[in-house]
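We begin with a single chain expressed as C-alpha cells, specifically the form predicted alone.
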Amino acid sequence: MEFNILTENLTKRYSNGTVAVKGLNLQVCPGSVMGLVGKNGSGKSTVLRLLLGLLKPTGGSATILGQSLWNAKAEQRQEVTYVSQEAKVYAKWSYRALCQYCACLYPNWDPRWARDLISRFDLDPDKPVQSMSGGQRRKVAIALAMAPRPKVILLDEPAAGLDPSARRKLIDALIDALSDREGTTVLFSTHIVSDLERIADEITLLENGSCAFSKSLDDLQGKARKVQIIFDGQDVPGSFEIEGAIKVEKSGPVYSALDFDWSEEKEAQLKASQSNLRIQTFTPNLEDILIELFDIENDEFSSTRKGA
C-alpha cells in the first residue's frame, strides 16, 4: 500500500537524554486527513519537524512522498508545505507581495486560489503583515501554505488564535482544497475536537512520544461505547472481563469500561454467560473518548460545545 506520510520506528533523543519521539509508526494514505492529538509535550510538534527534515531522527525513518526531506531536492520539497505554531512569515511584506515571492518558488502556485483564500479570511491583501493581529497572521501563513496546491500539508495547531468564525472558515477552506485536488494529504496537530470531527479521517493519539492509539473517525464514532454492568451481588466477580475493553473500573457491583468494538452480539453473549447482571451502554462523543483514554483535563481540549 502507498503512503504519502510514513514513519517507521521513528525516534528522536536529544543530547540531554530526553526522548521526544519513541518508536513511532505512522501511516497516512494519499488523500487522507489525519489529526494528531495528545497532551502538551507528547511529541506532536517534534513528529512534524522530523517529517519536514527540520530535525534529524536518532533512529528509524520519516518520509513524505517516499523521500526523507532531510536531504531532499528542491523539487521534492516543493510538494510539501508547513505552518508552524508560530505561523511565521516575513512580516514587513503584504500578503500580495508574499504571494509574488512564493509564486517564484512553487511551480504549482495557483494565483486565483491565493486570492480566493485571502478573501475567505476577510483580509486586506495590501496590508503589511506586521500590522495584523496574531490571528490574522495565522490566516496569512495558512493561505500561503495552501496556495501552492501541495500534495502534502502539515499544520501544527492551525486554528490557534482564531475565533470560532475564523476557525470555521479555515476548515471550510481546507475541505475545499482537498476536494478540489484529489490526493492531497493533510497531517495536523490540534487541541480542538470540533476540527477533528469536521475534517479528520483518522485520529492518532500520542503519549510520551509513542502512538498510544490510532483509529478511523468512523470507528471511533460508530462503535465506541461506554459500558456499565451492574451485578446483583455485592462485588464484580473477580474473573469477569470484557474482551478488548479498556479503561476498566470495578467498584462494588459495578463494572465500567470503554469498548471500541461493542455490538449487540457481544451484549447477548455477556447476558447468556451471566444471569445476574444488567447492562447499560452510552455513546461517548469524541471529546469524552479523548478525556477517558488519557485522563486529559477538560481545559487541554477545546470542547465541541464551546462555540465550535
Given for the second form:
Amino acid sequence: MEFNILTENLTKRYSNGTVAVKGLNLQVCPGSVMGLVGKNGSGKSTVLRLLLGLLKPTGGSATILGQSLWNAKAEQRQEVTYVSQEAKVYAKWSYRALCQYCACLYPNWDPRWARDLISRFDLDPDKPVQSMSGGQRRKVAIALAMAPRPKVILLDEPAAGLDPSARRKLIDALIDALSDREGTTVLFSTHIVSDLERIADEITLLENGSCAFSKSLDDLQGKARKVQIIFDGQDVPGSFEIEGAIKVEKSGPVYSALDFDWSEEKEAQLKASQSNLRIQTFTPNLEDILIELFDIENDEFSSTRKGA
Amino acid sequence: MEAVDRISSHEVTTRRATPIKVLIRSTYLDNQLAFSLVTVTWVLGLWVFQFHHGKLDNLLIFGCLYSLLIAPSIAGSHIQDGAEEFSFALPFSKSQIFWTRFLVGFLPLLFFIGLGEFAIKNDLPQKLWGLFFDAGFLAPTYSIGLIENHLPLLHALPFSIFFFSYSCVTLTPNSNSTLYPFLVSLAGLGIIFLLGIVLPQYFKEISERESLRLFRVNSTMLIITSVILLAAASQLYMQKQIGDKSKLRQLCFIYFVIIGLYLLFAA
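Okay, that's the form predicted alone, but what's the structure of the form predicted together with the partner chain?
Below, the chain from earlier opens the complete complex, with every other chain and molecule after it.
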C-alpha cells in the first residue's frame, strides 16, 4: 500500500544528546487526517520538521509522497505545505503580497480559495503581518498553507491561540479542503481534543519521541471502556490484574481501568475469579481517554499493549 | 470585500514568474529601505556633491559601508523575522535561497564600485556637470590618495566585508543572535587585515615599492580567503537545520584555521 506520509524507524538526536524522536514508525494513507498528540516535549514538532526536511534525521527515514524532503529540490516541495508552531511568515508583507509571492511558487495555487479563506477568517489583506495579532498571523499562515491545494498539509498546533470561533472556521476550512480535493493528507499536532474529534481519522500518541499508541478514531471511541470493579465488604485485594487493561488504579474498594478490548467474556471471567465484586463499564469520551493515555508511563503501556 | 477581490487578478499576472525571480523580488523588497539608502548615498556622493574630487578613497568608504549595511540585512532579515522556517518550507532549494540572496546583494556592489571607478577615472561627474555650470564652483580633478596607489584594496576590502558578513549571518541559528555572528565576521576580517597588511608595515620599515607589493599580494589573499569562506558557508548552509548552532561553529572553526595560516605566513 502507498502512503503519502511514511516514517520508518525515524530517530532524531540533537547535538546536546537529547533524543527527540526514537525509532518512530508512522503511516498516513492518502486522503486521511492524522492527529499527533502528546505531552509538551514529546517530539510532535520535531516529527513534523523532520518530515518537511527542516531537520535531518539521525536515523531511519521520513518521506512525503515517496520522497525525503531533506535538501529536496524546489519541485519536490510544491505539493507539501506547512504551518509552524509560531506560524511566522514574512513580517513586513501583507496577505495580498504573500499571495502574489506564493501564487508563483505553487502550480495548484487557487486564487478563489485564497480569497475565500481570507474572508472566512475576516482579515484585512492589505495589513502588514507585523501589525496583526498573534491569532491573525496564524490565520494568514494557515490560509497560505491551504490555498496552494497541496497533496499534503502539515500543521503544528494550528489552532493554538485562536479564539473558539476562529478555531471552528479553521476546522471547517480544513474539512472543505479535504472534501474539495480527493487525496489531501493532513498530519497535525494538537492539544485540542474537540479538533481531533471533528477531523482526525487516526490518532497517534507520542511519548518521549516514540509512538506509544496509534489507533483510528473509531477504534478509540468505539471500543474503549472505562471499567470499574467494586469490591463489596472488607475483602479488598491489595492488587488486582485486569488482563489487557491500561492503568489500573485503586481508590478504596474500587479499581478502575481503561480497556480497549473489553468483552462480555472478560467480564464473566473476572466475576468468576472473585465472588465479592461488581463490575460497571462506561464509554469514555475522547478527552478522558487521552488524559488517561497521557499519564501512562511508556514501559507500563507497552507491556499492557502486548497483553492486549 | 473589494480589496479581497483584487487578490486573484494580481496572482494571475504574476504566476508566470519563476521561483528565482520571486526570490530576487522578495529579497529586494525585504531590504528596500537599505538599498534605497545606499543608492541615494552613491548618487549624491559621486554624481552630485563630488566628494571624490578624483580620488577613489571615498568609493572605498562607500563600498565598505554598503557591505556593512546590506550583507547582514540580506542574510539575516528572514532570520530576524523568525520566518526562516517559512522560507525553508516554501518550494525553494537551500542553494537557490543562499545564492539568490547573495547575488541580489553583491551584484549592486559590483555595479556601484565598477561604475564609480570608471566615472572617477574618466572624470565623468566633472564633465557632466561642466555641461551645465562653469562658475568655478567645481573643484579641479586631481589624483592623489591612498587608493590611487593601492587600487586592489578598493575591491578587496568591500568584497571581503560582504562575503564574510553574509557567510556568518546566513548561518545564524535563530532570530536572537544575528548581531553576534556579524560582529564575529568583522572581528575575523579585522584580524586577517591586521596580520596581512597593517602589522608587516608596523614592525618593519619597508619601501613604498614593497608596501605596494604587500597591498597587492594581501588584497588578492583577502579576496581568495573570502571566496573560500563563502564556498564553505554555502556548503554548510545546504546542511543547515532549524535552530542548528553547529554550522556557525564549523564556520568559525574555518575562520580560526585561516587566521592560523595567516599567523604562520606573517611569522
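Note that the rigid core is defined as the largest set of C-alphas that superpose within 1.5 Å between two forms. Numbering follows the first chain given and starts at 1. As the structure is a computational prediction, the values presented were derived from the model and not from experiment.
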Once the core is aligned, please say if the CA of residue 269 is shifted by at least 2 angstroms between these two forms. yes
